[in-house]
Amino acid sequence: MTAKKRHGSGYDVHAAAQFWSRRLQSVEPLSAVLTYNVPPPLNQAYDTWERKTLQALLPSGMKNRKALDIGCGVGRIAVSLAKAGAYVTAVDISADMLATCRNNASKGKVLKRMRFVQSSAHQISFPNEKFDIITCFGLLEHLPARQRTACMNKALGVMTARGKLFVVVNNKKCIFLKNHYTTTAQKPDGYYVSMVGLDWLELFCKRKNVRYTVKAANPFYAIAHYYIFSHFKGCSISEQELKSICSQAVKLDLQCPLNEKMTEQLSSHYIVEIRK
């Protein structure tokens, strides 16, 4: 499958594919798929939070299960799923992202457990397949509402009856994110980003009659990223010191139980499990 423009949708798939390929060519991989142009410890910490949270949520017996990673990027999640024993289908709109994902799968010695499909998330098609585990991390905020809904419908359509869909959504109520997601339409260079929030996801799940459970949030990481780093850029915080701060923040996010008031106000992202 190749990425093609959908006329009349208001969303140029080809432009989006080209944007993500260019972004990957301009910065190191984690900056390309996470937060652009920030010190490495911030993205490394966020990546650790996502992957370790997912690892704890996965079924104990992942060997030979079928997994689908939608919007795989450089393979952060897809390679982790393969290392856990799953057969993984990695999907991305960008050919360059897929090539990097393949390379990382090779480095991780799981290439034989993976296949790679170039497609936009809202156009995926697996008519004769079902997946036990589906992941969609760092993607929904980069899709306009129509394409986002189509992507979720596609995911549910290929999920087994007892399967699990794990998604990440940003937090519309986070006090730190008010000025970070201001896009109202796809930019000429192909980039699109918006706030999604739990409200949108809850409404979608109610309409589809599926269950959703918030499994994790990252208030301490958000404090480290959007308050300590953003508000004290002028201070002489070394990269090693920032790394220590982020490491402790992620440790707290992984260990502390969810506190509704704290997570609602401070967390930048949620990890949510969806089941039929």
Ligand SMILES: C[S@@+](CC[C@H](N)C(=O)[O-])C[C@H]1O[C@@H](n2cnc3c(N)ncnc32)[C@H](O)[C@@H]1O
The other form holds:
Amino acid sequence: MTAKKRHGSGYDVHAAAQFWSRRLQSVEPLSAVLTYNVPPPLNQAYDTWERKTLQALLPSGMKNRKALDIGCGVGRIAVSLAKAGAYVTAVDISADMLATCRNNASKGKVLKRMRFVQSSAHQISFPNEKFDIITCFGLLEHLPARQRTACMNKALGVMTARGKLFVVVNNKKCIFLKNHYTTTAQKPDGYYVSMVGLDWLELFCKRKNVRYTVKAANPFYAIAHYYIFSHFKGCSISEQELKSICSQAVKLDLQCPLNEKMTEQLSSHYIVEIRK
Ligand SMILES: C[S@@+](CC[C@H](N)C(=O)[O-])C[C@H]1O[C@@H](n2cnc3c(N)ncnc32)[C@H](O)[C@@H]1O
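The structure above corresponds to the form predicted on its own; please provide the structure of the form predicted together with this ligand.
Now the full complex is given, and it begins with the chain already shown.
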């Protein structure tokens, strides 16, 4: 990985890598890559929603297809893709995230199908290689605009003609995300977060002339997370109750991936498929 100090755009790759490694050392793995410091049932349910939704969207016959997971974290998605039969390249900026991803690949008995690359998403380079499936979950919001565009350009550049790129973005219209935390620039500790919604993605896809389809949203989960959990936080809701509410919510979201009436104001996340 090229550890470049704050260049023109003010994004310090090294600081970002350090930040994510520290985060992983400070909390349990799902909390490090999903919502920070919330009770485990919330992240477990969100994880189930994303992985099951992706599974349903993947082409049948993943065996021996080539997949690329950008910003792989601890390997939730990368390891699932390998378990589905793909050869997976897992990319992350943080050495610790990659080490944990490797460990999870080993536990899942798919180490032979995976390789691990430490790089910033906007600098990935796979000369003469193309991928059938590319995933980029939970990453775009952590890249400043210039690096975000570069990351997406790189992803399209290494995608096969009939390939699919799956991206997760936030829903800016979600009533629960009104107080969503956003940094104006990368913080001195390396953290950067902004709200990246469908508007940004749609504009990017229009400019690149690629097809863009919203495939799934999570209104029931968002109600469980942002309303029920926040409302009862510190009061009367037990972890067991939260677990039961969250798994019911995810069941409903999975039964109805795009619930037109509820999606726009309530969902916190969208899963989008991009094709050339
Ligand atoms: C919110 S986590 C999501 C991880 C994983 N995609 C998932 O959904 O479980 C963000 C991940 O992106 C990685 N990351 C942050 N900035 C990055 C960058 N510039 N290039 C590559 N990876 C980056 C972090 O190390 C972290 O693993």
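We call the rigid core whatever largest set of C-alpha positions still superposes within 1.5 Å between the two forms. Numbering follows the first chain given and starts at 1. Bear in mind the structure is a predicted one, so any value in this text is a computation, not a measurement.
Trainee: Following rigid core alignment, is the displacement of the N259 C-alpha between the two forms equal to or greater than 2 angstroms?
Mentor: Comparing the forms between the two forms, which are aligned on their rigid core, N259 does shift its C-alpha by 2 Å or more.
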